[in-house]
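Here you get one chain, nothing else, as structure tokens; it is the form predicted on its own.
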Amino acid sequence: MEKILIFGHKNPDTDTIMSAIAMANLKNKLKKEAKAYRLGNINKETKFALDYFRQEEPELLEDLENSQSVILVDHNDFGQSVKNIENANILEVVDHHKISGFSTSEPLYYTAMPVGCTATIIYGMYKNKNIEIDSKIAGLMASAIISDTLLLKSPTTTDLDKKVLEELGEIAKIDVKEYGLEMLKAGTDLSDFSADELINIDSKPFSTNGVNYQVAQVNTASIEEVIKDKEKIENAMKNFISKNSQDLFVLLITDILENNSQILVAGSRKDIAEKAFNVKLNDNTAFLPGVVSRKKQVVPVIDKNC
């Protein structure tokens, strides 16, 4: 039986890791040989959740052999995926992002829903197949929803996310709010990250109308604590732009307690960020009240102004 490789995007976040694990578990229960992988180092938030539920982190995947069978979760953009993905045999995609120039040479299963988290979609797959979700997998999937919806406070949150999180919390036997705050706070400890590491914790490339740009996001309990290293962070962003031929880099520094963000912007097309958010950058920064979602509140408005 051919092994199926399952993975999410580069610079993995909690949803990408947990959805890969949950999807591999589902396929194994359906008598398919599948294994979850990661496309980068896990962050502190994800490590907290993995340790809490005593789950080993997936093996690192750096390249694919031609024609390997894969399932993509939490992404569909080849630029955010593993090296040589264009030569893979993509069997299935499960995602909650916009479809970005995705094409394959063969038919496939493609499940996309406008919900807050990929794990929410995968939960429905378990239910549709009448497969029981054990407490560990439930806890990991709950962690994904908590992360991607900022404990149901993000504008990406849907009623389905709320319902699924409640049910997963019961299966995992956790107090969702108490556990969720503890997990999110674990991810805000940025003290031992270099500036280069900081801008790559959760960073994604995009390209629209010939404009190549990067949007990174870090969660914190204190924007001031992050922005105090502004000069080092800006230098890291400029170096990234130079090495990767980007026109724009937007770092979204999100306060998970107050549900606001501050952006730090670099690149030759900073004007796009000003138009997108209707702000005037002050020393390359601007405060964005109520903005917490890269997927819904940042990338779409940048795209419209490219």
Second form
Number of protein chains: 2
Amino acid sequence: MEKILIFGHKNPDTDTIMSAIAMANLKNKLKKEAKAYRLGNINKETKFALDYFRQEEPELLEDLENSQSVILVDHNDFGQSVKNIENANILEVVDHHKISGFSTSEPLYYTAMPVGCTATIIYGMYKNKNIEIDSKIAGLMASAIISDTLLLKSPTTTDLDKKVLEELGEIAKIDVKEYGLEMLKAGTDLSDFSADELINIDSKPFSTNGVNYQVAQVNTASIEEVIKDKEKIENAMKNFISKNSQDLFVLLITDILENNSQILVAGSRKDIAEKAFNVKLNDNTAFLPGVVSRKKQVVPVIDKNC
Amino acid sequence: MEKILIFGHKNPDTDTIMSAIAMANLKNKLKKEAKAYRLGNINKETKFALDYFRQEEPELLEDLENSQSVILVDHNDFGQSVKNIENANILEVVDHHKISGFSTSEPLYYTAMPVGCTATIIYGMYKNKNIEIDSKIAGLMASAIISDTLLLKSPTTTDLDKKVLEELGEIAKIDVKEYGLEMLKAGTDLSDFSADELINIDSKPFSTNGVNYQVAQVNTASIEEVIKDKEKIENAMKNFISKNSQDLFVLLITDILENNSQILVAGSRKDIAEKAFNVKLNDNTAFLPGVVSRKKQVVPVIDKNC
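Structure of the form predicted together with a further copy of the same chain, given the form predicted on its own:
Everything in the complex follows now, all chains and molecules, and the chain you saw is the first one.
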């Protein structure tokens, strides 16, 4: 039996970690040898959820052997994936992002849906295969949906996410709202992050029409609490840009209680951010009411202005 | 309600046409306004199946308006799709081919499986949505599987294709083997095709590492019957190459009774075909025992040598 490696994107968030674990669990139940991995450090929100449901964190994966059989969850862009992904044998992709020039030399399983969370899609896979979801796995998957949809408040949220979260909450025997707020708040404790670490907690590279840009996001219960270190954070962003030859870096500081974001922008193409959000940056920052979703409210408008 | 256009690839084959019809039928049953289209002339095999089940052929689609909502079946490569596909709003893709640099600006539904036929995947969609398949649609979908798998004999055939074809045959009330042979034979009547038409019956462009190549396939009950017009066919291939700035053209002449193919090769990169199939071309042609699948036995080995 071949061993299948299952992993989400770099700078892992809760959906990426839980979807890898859930997918490996599903494959194991279907008698396939598969194992979940992570491509980076677990953030505090994810750690809270893993601890709550007594799940060990997945092993770190740094590199792939050639022709290794893999399943990608929660991403399809090779730039966000593991080293040497180009030479892997990609058996399957399960994702909820736009598709970014994806190519394979052989046909494969590819399941994408425009829903709020990868775990929502994986829930449907359990159902289609008539496999029961254990209480622990249900809790991890519910955590993924709560995280990616900010407790169903993000504009990426679909009716399917709502329905699936409700059902997973019942299986996991949790009060979704109470547990969810506690989990999201655990993720907002940024006190022991340096500025360099902060801009890497949940950070993704993009490339459109020759413009290389990075969008990072941090969740907080108080934007002021984060912005007080503005100068340090801006220096970290500038260093990141020059190291990675990028044109633009947008940091979203998202207030998960009020569902707004403050952006901090760096790079030679700050004009793209101004056009994208139709704002005038004031000292490299602007307040964006109602903006909470990188995928739906940030990346598409930047892409249109690249 | 928005109207959704559903279509397969250029130079339509039976799977592409029937999958578009079945997908439109499924969407209609789910109360969505959707319609199947074709991107070119119907071949004789497909016509036989449409006539047998009393289904009208889909309307021809030559161009798209900007932002038109579409669903692609049986292809994902824009080079094989309709004019102006770059500016369409692609809602969904259902396919069983490798993915070729596919990109969208928004998340979408993408369902790919490494099975023998797109209709096999669509069958699963009816099941997952608990929608009954009408006898006529079942007959059209069965025809697609018979065509793409050469009556389950192609190496692309999976256990799922077999199971689905059996179930569709029962719903359609046909003797799958008897009907299937009759349908495949209807497609081998090449008597009134000119050489130019013959190389376009089922012809697809590919581009790998800067090599632009075309692979066409015709089914026959007698390779000799086709090869007797070798000179005319080779001229047609050469004209096609110079018109389309291609480097290589491989025509597969497939014996559907014995499950072998003769290839006819033209272009400046015939060396790629020789390396790919590990043969020495004799007067631009070679016999390939057991080769019947463009997707599984031809395109991947050419790609590896580009």
